[in-house]
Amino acid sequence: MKTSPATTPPETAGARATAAHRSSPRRVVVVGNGMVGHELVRRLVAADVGHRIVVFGDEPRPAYDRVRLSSYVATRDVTALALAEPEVYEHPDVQLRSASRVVAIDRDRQVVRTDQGADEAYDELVLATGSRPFVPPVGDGDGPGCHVYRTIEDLDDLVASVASGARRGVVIGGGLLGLEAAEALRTLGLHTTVVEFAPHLMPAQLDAPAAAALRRHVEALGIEVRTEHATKRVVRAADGRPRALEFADGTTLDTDVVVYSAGIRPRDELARDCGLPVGERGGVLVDRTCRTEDPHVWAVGEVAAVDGVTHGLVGPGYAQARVVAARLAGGDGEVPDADLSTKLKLLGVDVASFGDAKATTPAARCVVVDDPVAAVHQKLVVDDDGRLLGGILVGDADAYAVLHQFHLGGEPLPAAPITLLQPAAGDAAPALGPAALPDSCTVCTCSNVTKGEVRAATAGGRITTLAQLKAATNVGTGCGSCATLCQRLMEHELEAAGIEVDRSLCEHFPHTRQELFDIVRTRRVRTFAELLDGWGTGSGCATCKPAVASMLATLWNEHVLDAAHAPLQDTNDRYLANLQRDGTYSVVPRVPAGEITPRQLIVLGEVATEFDLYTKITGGQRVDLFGARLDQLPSIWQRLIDAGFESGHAYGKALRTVKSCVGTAWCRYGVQDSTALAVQLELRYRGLRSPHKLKSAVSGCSRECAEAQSKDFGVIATEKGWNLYVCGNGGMRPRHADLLAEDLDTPTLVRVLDRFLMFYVRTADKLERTSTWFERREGGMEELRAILLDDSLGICDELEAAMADHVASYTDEWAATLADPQKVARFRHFVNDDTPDPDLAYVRERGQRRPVFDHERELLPVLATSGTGRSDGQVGG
């Protein structure tokens, strides 16, 4: 049957429209306004062949970036999900009809009907209806507290459900989207569990060892994982809300919210109803041109079954949109084999899978690097000719962009596979940069842009920034995973052509950070205004002001709230405390090496009690006091200073902590007094402003209880002295530090550290960690040893003198602020009124208060904030 249902009247406005449009420009109707539908419209407009384009979308807004949907939970900002060229819907040939659903297709009359009863005629019809979440057959699984995870409205419903008092949430499905949903629940403050039917997470993309590494990362975040669990039913409480999940093995799991993320199903009902063939597993059957058996009907994206196969990734959908747009503009082309590669950051963990990741190709061979301690798993699959068939990268996916291109291009790898993942100690990494790629490599699969096209775009220096490259070629405007590679490629091409790459600090200073640092140092510039007047233009910006403020503080150590410096500071530096999400601040006093007297502990407890501050022990052996209002900060500081504390600089890009074990003082394994050295180092380098925050640790023996090798600089005791490690970091991309020197005595160790820290703060880029600064240097550790130990540049005396000046000029910023009434006057919420911020509200959780989330705010009375001590109007139970 090729006609629409009998609900279509024989003579309608649609029929009249059909007759009327025959003499008009060709009319293209696009059903569906997701990411692929948007890409199709964008391509059609760019083709500029005069089509009239009508787009129908179910949702009440234009297409948005569904790949980054989870970010909406934290921000509630739909505009942040905007796709490339949102202005395309303002084009005079484009008409977007949001919140309008097409319910029927009359192929004989070439008309679609909407849920409002309107008819729209077409010359060409493109189905881009996407897919819907699959909800597994779970008993009592459809009702209050059970959600899917697909649209903005789905997330709004989920947030509202959590606001009703939920504390525990379960995600059914441990795939890509399931882990995204788990992160959303965690962000909403729920104890979260992921339930997966398969033996491991992400079964479609990862093998068991890679999934095990991912699981370690996920569980380290506090998210529980249960694999090989089949959900039988949702157990509901008397009020109808979920109380628990019951599994097929009879066990149960308490939960208040359930989120289904168990796959998708194509939305192909329109095609089925009008008689178009569908695939065996759903989806509208199309050929390699994306055309159905009806020559005027096409399908793209998750609803399209190309040769019978549907795909749930945006990349293949974009490729289909390009082909259809080209053909509707009179061109040709067919969709290539789908690239099912995946590269995402899930829960802060890099995860990439591409090609034959599970090595199913006959005679495929695998090279594997597996570090269960760091939870890093990397695997490359190669054939007999050294070509890369596929791979998996978990925990460290920096090499993905280039490896992926070698896979797509089918070129033999330029070096032994193991060296691409793990260069031998002391060896430079093999040449695996942009220069190694052939021009035919597709560097952006979403927009189908090759390296050759990027080279052509940058030829002659017409393009010098990533933003310009995106605008010219659309690279990085889809999933965004290629942006870093494309920037490196652009800079490489510019430098190869003898064109200087602009690495200026910002538009106001035509100098790098290192150049500006040298100017400030050698010309003895003391203020931002002086620097701007002599070496810059304009009035400065949010990039250069804090960067220059950091340089001035490093070199001259003047108080950051002095009149000349205060306007340059970021919010945290401006108020010498850490701004939290509700507008209050956290206060972190310095506790050198974690050593604290019982009396000081009592004072911290008294202050926290008096001001009702949420209290938490940090990973760096300090106590964090949350929830201080701006007007309360001076009073809190005074109490802490009276007890012998000072600012811990938790707010600044400065030295944070020198963590320590107890060493020989208490430990039976210790070989040196690690606590004493940690106290000495923390007091010596306190307040040192740097391009990025600095962390350190000292371990009293090789057991490494202080985890010194994950710090910017770390010290480990030996029988002969101290081993010094540098340029490590924890956080999102952990890096083990490298050994700089062995068996140093304490004075020598301090002298080398003085040199290292001063050399780093002078030569690093803005916001550059020691780890990335080190990796950027061409000479590696040998060069660093030559500079810092052998004085190859002849600057060691100068570096040591600079550090001596810093140590001699240190003052506690809290105490200096309290000593100046004009600085204290800054600490009030309203400029002309001492009234505290009235827009604060809290709930009690685990015996302490926390700020409400936005979705909870409307359910709660507003907190009364009068007085300077304990708040009286807290709510919640």
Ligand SMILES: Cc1cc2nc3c(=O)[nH]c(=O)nc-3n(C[C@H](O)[C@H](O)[C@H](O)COP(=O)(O)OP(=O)(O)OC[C@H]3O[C@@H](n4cnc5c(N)ncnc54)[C@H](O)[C@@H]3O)c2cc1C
Contents of the next structure:
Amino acid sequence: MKTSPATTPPETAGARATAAHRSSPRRVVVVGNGMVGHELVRRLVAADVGHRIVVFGDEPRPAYDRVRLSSYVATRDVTALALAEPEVYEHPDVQLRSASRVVAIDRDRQVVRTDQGADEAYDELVLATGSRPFVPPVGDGDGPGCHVYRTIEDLDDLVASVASGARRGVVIGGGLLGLEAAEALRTLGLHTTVVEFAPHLMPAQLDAPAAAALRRHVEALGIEVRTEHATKRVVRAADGRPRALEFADGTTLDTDVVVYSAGIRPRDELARDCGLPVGERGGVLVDRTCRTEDPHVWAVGEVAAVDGVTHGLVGPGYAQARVVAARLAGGDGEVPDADLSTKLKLLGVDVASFGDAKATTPAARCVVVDDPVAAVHQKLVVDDDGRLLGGILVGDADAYAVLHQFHLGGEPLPAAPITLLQPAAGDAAPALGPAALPDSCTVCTCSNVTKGEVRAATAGGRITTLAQLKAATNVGTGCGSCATLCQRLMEHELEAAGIEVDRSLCEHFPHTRQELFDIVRTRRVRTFAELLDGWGTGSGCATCKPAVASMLATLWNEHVLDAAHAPLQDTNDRYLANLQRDGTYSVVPRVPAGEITPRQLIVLGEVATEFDLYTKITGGQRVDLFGARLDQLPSIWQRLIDAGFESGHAYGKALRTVKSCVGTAWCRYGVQDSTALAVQLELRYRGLRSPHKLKSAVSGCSRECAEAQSKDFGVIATEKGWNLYVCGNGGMRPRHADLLAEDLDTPTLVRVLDRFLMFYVRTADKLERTSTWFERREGGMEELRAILLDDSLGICDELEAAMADHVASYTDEWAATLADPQKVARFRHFVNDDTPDPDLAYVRERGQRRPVFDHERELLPVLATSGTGRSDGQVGG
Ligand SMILES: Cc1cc2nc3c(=O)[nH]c(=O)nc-3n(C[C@H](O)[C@H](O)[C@H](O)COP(=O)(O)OP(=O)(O)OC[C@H]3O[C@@H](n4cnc5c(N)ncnc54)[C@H](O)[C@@H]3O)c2cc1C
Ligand code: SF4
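Now the other one: the form predicted together with the ligand, given that the block above is the form predicted on its own.
What follows is the whole complex; the chain from before opens it.
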């Protein structure tokens, strides 16, 4: 039992037992051992007032983290869902009766009865029975293949149902939980559709433009969305299993599995049966102290209707548990207004909504950033005094944690709202960081921990990892949405104190990327699951999954869409194409060194014409074909592969291009054949996955027409051979490359490059460019030369061998995809429906098609949709 100040909540601490309480142990019965029931027991034990606590739970195991339940689909690991301090049930004063349901309350005798017929007397009774999923009245909707999504057993049933041959799944309900359930179905390998009755996704939290941006992200994951569809009945096959859904408008949708996620209903039947009042919309009626009209009966969590209102989030439940624990320990306190902010937990989809997100407060003003190219929609709602009333962040929710704090704290924003989302010209980052928050702000609302408490916990470097911070303060152990902010706060404090910061890849792996890379390499780990099993915890996240996917691809070069690797990929890698602002994809075939035959140019033109793709020559000497629908990608690539093209990896953190000038082949100044070398290098390093994308160039003389010195590795011809430059960068923070070696002959150049690239991919941090990697290394160029040219670490043979393995194992990802029907099957938008997405609309500009901007939709009454191929409508010039 922990009673340190760090784990004892302020209310409970303030309500330390009086002598009277200690001398008369009271019997507290808690009905319901879910997240909030557990929090209550934990707090009661921490209060240390000598209560005798009996907890009933009708699930077969102690409370677990329901918020992270979805991770169970991938891991099937119950232990990974452990809540803070599971050992409270070993305390001598606590008795947990799992698999035991309370069926009646006798308030006169102060006794509860279980389904096994046993009676338990109480002095104080706390109802923490949570909610049950609401199953809408769908005809024939209760039977095999139809599921709810609430407990581990529910997920076991769902997994068993999928295992019995399901290929398609539908989630009824496009709210927060529905999308999570859809992601789970997708993880299980089903083609998944979300059906929502309202006009858009997450109707409770988002407005229409934000929901449109979210829809694009969700569809990019391969999840189909149908809004404004009311489900009428489940059509069943002869064997009784679902075959389709029929909607109110008479249309149908084929499916083998149905998951309901249409809301929840409080499990308030015990209270109703014993005559306690319930709220208009259900839930046990309690006041702000969480007490019912019976002074000895309390209610907390999703079953409680505080002042008539129930909440489906864990944060308000934890606040209620704190109040009841404090009051049962002789203290006081009332629950504050509930914080209803939400953050979606889908891999790769950033969505957050908080406060008055829909700007219903009188005189509220909105600052909106809408970047259709990046599918980012952000909105801040502010009042006249510059206070943040609420907001919505879709596509980029990095600022959520800090903004959310300003909303909760009610302090005026420290800068113009727009600069909190977008950097001012010349600034590297938005003007908002953890340092801007006052100490008094509550950074973790679930556990009620302030920034000041986090700072106190980390002071002097006592705590250096997020896991330690969680254990000491409970931050991030509820809904988990504050974890990033708390990590940043901790790092900020440590760095300010001159203490080295833990650079673990993420909370699931207590290792740096470099350490993990070494583990994968030396222990020959082949899958994410194997790595997690041996060296990690939990189920992984959007940080570690793609990072590990990249390491596995660098080392073993297995196809990124193989069953074990596909779920780890970011959106672009998932479809081997770049997602663009209208939800279509761009196609970039490799054109090594920019050298292309006339025949290939013609094929590119033919494909672009046939699929009405917008074409553009890129800065890296390739042709980018824009506007392909997901389902068109395989046909387009088949045509390109037949013409000798292969994947240009424009979607991946991998080698992109080796640009070249024409060198001695045509140029009168050239001193070496820069094109031939660039082709050789591009073919050698194609497909090499790396922490960040890699670009390169070769110039035929010091006039530098290929701009080799702004590249990750660049080569410039000399009279005697080649000069090699490394760690340059174009982009937002340009950096001139540094000279690594001079006058190399071609085989030596290739050897040094093999070493350089392999050394970088092994030792860089996640998403670290060569330029930042180089700047971070203390030894500078001298050290790099010693390692790569003089073999000071004795690793050069190994680095060269690793590159030789890469070169030998290279296969074109698109050719391999097309050869495998299971992989091709991923490239489908609407499985049973060829109708083009009605949201796609284009104008013609300078003779080509481009997606409309939202303001153009209103101006132009008739716009061309993508159709199945050519666009007929010609709007514009
Ligand atoms: C998949 C999923 C994802 C979620 N994600 C989030 C999120 O991101 N953020 C967030 O804030 N919230 C989220 N939630 C909601 C969050 O899990 C709940 O708010 C929280 O679990 C409520 O806790 P509770 O203790 O009130 O209810 P529960 O956790 O449901 O616990 C109630 C317990 O009481 C038991 N019980 C009921 N009746 C009896 C009886 N008569 N006798 C004995 N036992 C009984 C039930 O079996 C259950 O074990 C999510 C929920 C799900 C299902
Ligand atoms: S870099 Fe030199 S060789 Fe290449 S095109 Fe320019 S002038 Fe010619």
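Residue numbers count along the first chain shown, from 1. Quantities reported herein were computed from a predicted structural model and do not represent experimental measurements. Take the two forms, superpose them, and find the largest set of C-alpha atoms that agree within 1.5 Å; that set is the rigid core.
The rigid-core alignment places the CA of residue 747 2 Å or more apart between the two forms.
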